[in-house]
Every structure is written in C-alpha cells, then in structure tokens.
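As structure tokens, one chain now follows by itself in the form predicted on its own.
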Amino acid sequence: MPLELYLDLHSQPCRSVFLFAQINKIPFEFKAVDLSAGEQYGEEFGKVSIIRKVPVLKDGDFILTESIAILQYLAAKHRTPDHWYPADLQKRARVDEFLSWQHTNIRTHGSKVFWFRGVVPAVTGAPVSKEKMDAAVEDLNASLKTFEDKFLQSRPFIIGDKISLADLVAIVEIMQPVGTGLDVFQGRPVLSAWRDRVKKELGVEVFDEAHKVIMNVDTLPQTFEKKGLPEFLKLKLQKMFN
C-alpha cells in the first residue's frame, strides 16, 4: 500500500512535506485537501485526523501529523542523505534550533502578511488598514533579519555547505508572503542568494511546481465565490480582528 500525503499546497507545510517527497523520489499517492473549501472539516478528513490539519502523512495504519515530524519520519524511514537531517550531534542541534525558532517567528509573521495582503481583501472585499499591515510587515522584516544574522550568517546553507531540512522549512515560510506580491528578498542581496542555492539544491522546475499555487494568490477572490466563504474561515477572520 502506497505511502499517503494528504496536502494542500497552499500551506508551507505541506510544500516543505511535497517537496521533501519529491526531491528524494520517495514515492505517494497526493490526497488533495482544499482548505478553501473547508474539506479538513468534512466526515471523511476527520477520520484520518481529529487535529483537522494538513499535512497528514498515512502509513499503512500508521497516521501522523505535524510537518517537522513528518519530514523527520520520512528522512528516518528513506534514509536520505545524512544532509537533511544529519547524524552528527551538533549539526543537528543546529537544525533542530530553527525548526524551533521559526515557528513563532517567520511562520508566524509571514503567515499574518499573507492573510493580510492575500485572503482578507479576498474575503472581505476591502484592504487591511495601513498601520495593521505596517505592523505586520515590521514584523516580519524583523525575522527576516534575525534569520540573517543568527542563522545563516555567511554560510552557504543553515547548517553550512550542504541544505537541509532548516533550510527547506525556510524557504517555502519565507516564499508565503512572496506569493502576494511582496518581494521580500528586493534590497537582501545575501537572503536572495541563499534562495537562488536552496532553488537549485531542490531542483528549480519541482520548486517552481510546489509554489505554483501560492504564486496564483490573487484567483483566491474567485474561489471563494465561486464556493462560498467556509464557517471556519469567517471564525478566522473574526478572531484576527477582535
């Protein structure tokens, strides 16, 4: 029975989990889940996972969630090359530091610029006001800048010469916000280097494939008339701005 990767593409999670997949030829079958549409609400999602998120990996009987413990399965169980997650203690430790930082950080804040450019003017119909979005953008330059200083520094890749799974998770955090037209690598000659390495590391057409639909944020009005605005995302939305 094939490996499953219940995905969305939409989410950095999952393209960090897609192109891991991907990149080391383990093989999947694509269980497409439209978080527009709300289907990780539906009766059949739920019987894969009471958590409702994506990604979600099927192994047999064996389901797990959480993107970080899915890369982590995937790199143990395939054995992929010792890079992505390696064996030496430190380096490791290294990879392991930011998959924690980035969380509450580059995750957090390039997700609030992505909803505030991307989906509350496609929902709403109106734009986020100025100091909401300033504040957001600040924000996010801020881990950008950390992300320099502390993490990459003047390595090629997080953990040194070779990529690994810190620098995936990064990328596809980092490209969330790109996809709304903010070029947050314009002005960061050292951060648009480091891409221009984890893009050719990953293979530009698969890369190119995996961000495709994020690039096409601006059809997200469309969808949702076309579907109609899901529960969850009206609580979302509700939850932001009060």
Second form
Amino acid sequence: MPLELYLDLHSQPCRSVFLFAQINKIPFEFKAVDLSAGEQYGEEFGKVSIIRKVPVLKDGDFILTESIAILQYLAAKHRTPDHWYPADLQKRARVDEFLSWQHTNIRTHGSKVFWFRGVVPAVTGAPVSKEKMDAAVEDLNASLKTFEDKFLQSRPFIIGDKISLADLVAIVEIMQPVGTGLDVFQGRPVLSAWRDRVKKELGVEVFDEAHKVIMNVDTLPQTFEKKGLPEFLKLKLQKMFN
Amino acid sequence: MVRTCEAQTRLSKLFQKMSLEMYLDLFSQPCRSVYIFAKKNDIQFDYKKISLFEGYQYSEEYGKINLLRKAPAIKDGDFCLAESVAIMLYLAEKFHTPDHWYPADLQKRARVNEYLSWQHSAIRIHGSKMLWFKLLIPKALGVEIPKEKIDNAVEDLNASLNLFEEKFLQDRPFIVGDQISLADLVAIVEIMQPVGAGMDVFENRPNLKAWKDRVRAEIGVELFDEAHQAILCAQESVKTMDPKRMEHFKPIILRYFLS
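Starting from the form predicted on its own, produce the coordinates for the form predicted in complex with the partner chain.
Below: every chain and molecule of the assembly, starting with the one above.
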C-alpha cells in the first residue's frame, strides 16, 4: 500500500511535507483536501483525522498528523541525507529549536497576515481595519527580524552550510503572506539571498509547483462565490474579530 | 596510574555535569517540564533561578544566553539552547535517558513528536490564556477582561482538552502507551497552568484526572509538587505583585492577548 499524504497546498505545513517527499523521491499518493470548501470537516476526512487539519500521513494503518512529526518520521524511515535532520547532537538541537519556535511566531503571524489580506476580504467583501492590519504586519516584521538576527545571522542556512528541515519549514511559512501581495523580501537583502539559496537547493521547479496555489490566492473570492462559504469559515471569522 | 585516570575521569565528569546551566522560572510551564526531566533523570545542573515577572529576560545579561528572551534556556559549556522541546530532546540524547521518554521506535517516536508539535498552538496557548485572563491581567495589571473573551478562552481550552482525551490519550495509560514519555510531561505542565488560576480542569474529566495521577506518580509526587508549588500558589502570590513593576509589560501583554 503506497504512502498517502492528505494535502492542500494553500497550507504551509502541507507544502513542507510535499516538498520534502518530492525532493527525496519518496513515492506517495497525493490526497487532495479542499480547505476552502471545508472538506476537513467532512465525515470522510474525520475517519482519517479527528483533529481535522492538514497535512496527514497514512502509511499503511499508521496515521500521523503534524507536519513536523511527519517530516521527522519520513526522514528517519527513508534515511534521507543527514543534513535534513543531522545526527550531530548540537546541529539537531538547532533544527529542533527553530522547529519549536516557529509555531507561535513566524507561523502564527504569517498566517494572520494571510488571513487578513487574502481570506477575510474575500469572504466579507471588506478589508480588515487598518489598526488590526498594522498590528499583524508589525508582529510579522518582529518575527522576521528575530529570524534574521537569531536563526539565520550570517550563515548560508539556519544551521550552517547545508539546508535542513528548519529552512524548509521557514520558507513555506514566510511565503504565506507573499501570496497575498506582501513582499516580505523587499528591503531584506539577507532574507532574499537566503530564499534564493533555499529555492535553488530545493529545486526551483518543485518550489514553484508547491507555491503555485498560494501565489494565486486572489482567485479566492471567485472560489467562495462558486462553492459557497463553508460554515466553519463564518465561525472562525466571527471568533477572530471578537 | 589507573587510579589517576579514574580520578581524572571522575573530575571531568563532575566538571561536565556542573557546566550545564539551566535558566528557569517555575511559573512557566516549559520551565517545569525541563526542570522535572533533568531532576528525574539525575542530570546535574546549575539552577539559575530567574523571574520573568521582574523582567530578567529583557536584561543584557540574559540576551547573551537567549536572544529570544524567553525561558527556559540552557548553557552547556559554550552551547546555548532555547525552546523546552529542543532542550529536552538534547538532554535525552546527551545523557542517554531511558528509552520510554523519547522512544527509538519509529512509530512511538512519531506519536511523541506529533503531540509535542500539536500542543504549541493548542493546550499551551489556551491554558496560558486562562492564567492571564483570570488572574494576571486583572490582578497584576488591573485590567478587566470582557466576559465574552473569557468565555471564548474557556471554550477553546475545553476543545483542546476534549481533543487531548479523544485523540492523544484515549484509553491508554499514557499518551504513547504503557509508559510515560516527553509527551505526557509536556502535557501535564501545560494542563496544570489553568489550575493555578483556580480552574479545576479535572472536574467532570475522570479519565484526565486518572492520567494526571498516573503521571504525577511516575514523575514522583515530591518532585511534581515541588515543581508546581509556584503556579499553585499563583492566586496568593499575585496579591503581592506590584502592578508598577509590570507596567512595562502591560502594552505587550494586552496587545498579545487582546488583539
């Protein structure tokens, strides 16, 4: 039974898993989950994961959620090159440190900006208030500054000379707001150079393939018009702005 | 000759042990998991007690240890490391702790990793919020939180606890199976945080309570209680907190929790 990966490439953690599997030539069946249609809340997906998030890995009977766990699992199982998740104690710790920190920093803030710029206006037809938007962008900028000052510094990649899971997870998260037209690389030459290096290491073609849907996020209004607005989205937005 | 070598080995081991510094404030959940893990596994360390409420994390001194300005952080010789999950994985590997903490088995390890990843944006956030909303922001900052926000926060925490029970624990003794792991340790310290705010998260959750009792017994009642003393006295200690001291953090905190 082939490996199944439940993915929607609008989602950052789905992109990192997709890229990792592709680059390491890990064969898998791409099981598309349409988040904008609320498929994650359907009965069928519920049988796969009650957490109702993507990505999900299904390896025979073994079902695993959380992209970090999935990446670590695939790296170990398929014995991918050491640089992705080094055996060296201190290098591995540096990767773990970033993978832990990013959850509530770059991931949270990049996602928020994406929602505020890309999703909310598509759903409500109106922009988010300037105050809220400015605060979200400020938080994202603070995260990016920390990323440059602490995690990247003057190194080619986060842990040194070679790309690792840390760079992979970082790049997909940092690309999220870019899809809405906010060029976070502008005015950040160090970050831009790192992005170019990462893109090259991953392979420009597969990188662009993974990021195609997010770079076309301005088609979301038409998507919602065509498919209708799923209930979960209305509730999520309500909560967001309470 | 042999005795000299032995003595040298003992000395270098002692030096190595004492060269590990851990910067901790036991009010903080991730500090408690690191503290418990080190103590439980007899890992010798130099306990650097810091106070987050007094803003030590913003000092120039601490900036050299951890630029992220959070706790916990460790300094092992010249090697500085932040993030409790990274720290515990590092310590588990370096000190060859018993396998059950972070099993070598591919699928068991994946289950631990799955929990350690999920919890960041779920139980950790929702549990933290309860302490701030119910206790710290009103009592230490003198700002009242609107009832609707508190109700939403309680709802979020309950949703996380439901998922914890339905997906991560189910009918197993511990998250990964028969033995305690880093997943249970990280889970318990986070779940205890809202308890410090006076919220009995175990009420009407007999399965969760039974798991907590098992975890507490496995860790060792004395060690568990020692680590949780500060947070369980939070309602008392907040009365002696000087709101002027926390004035500096007020805008940061309010923006983080109320935006």
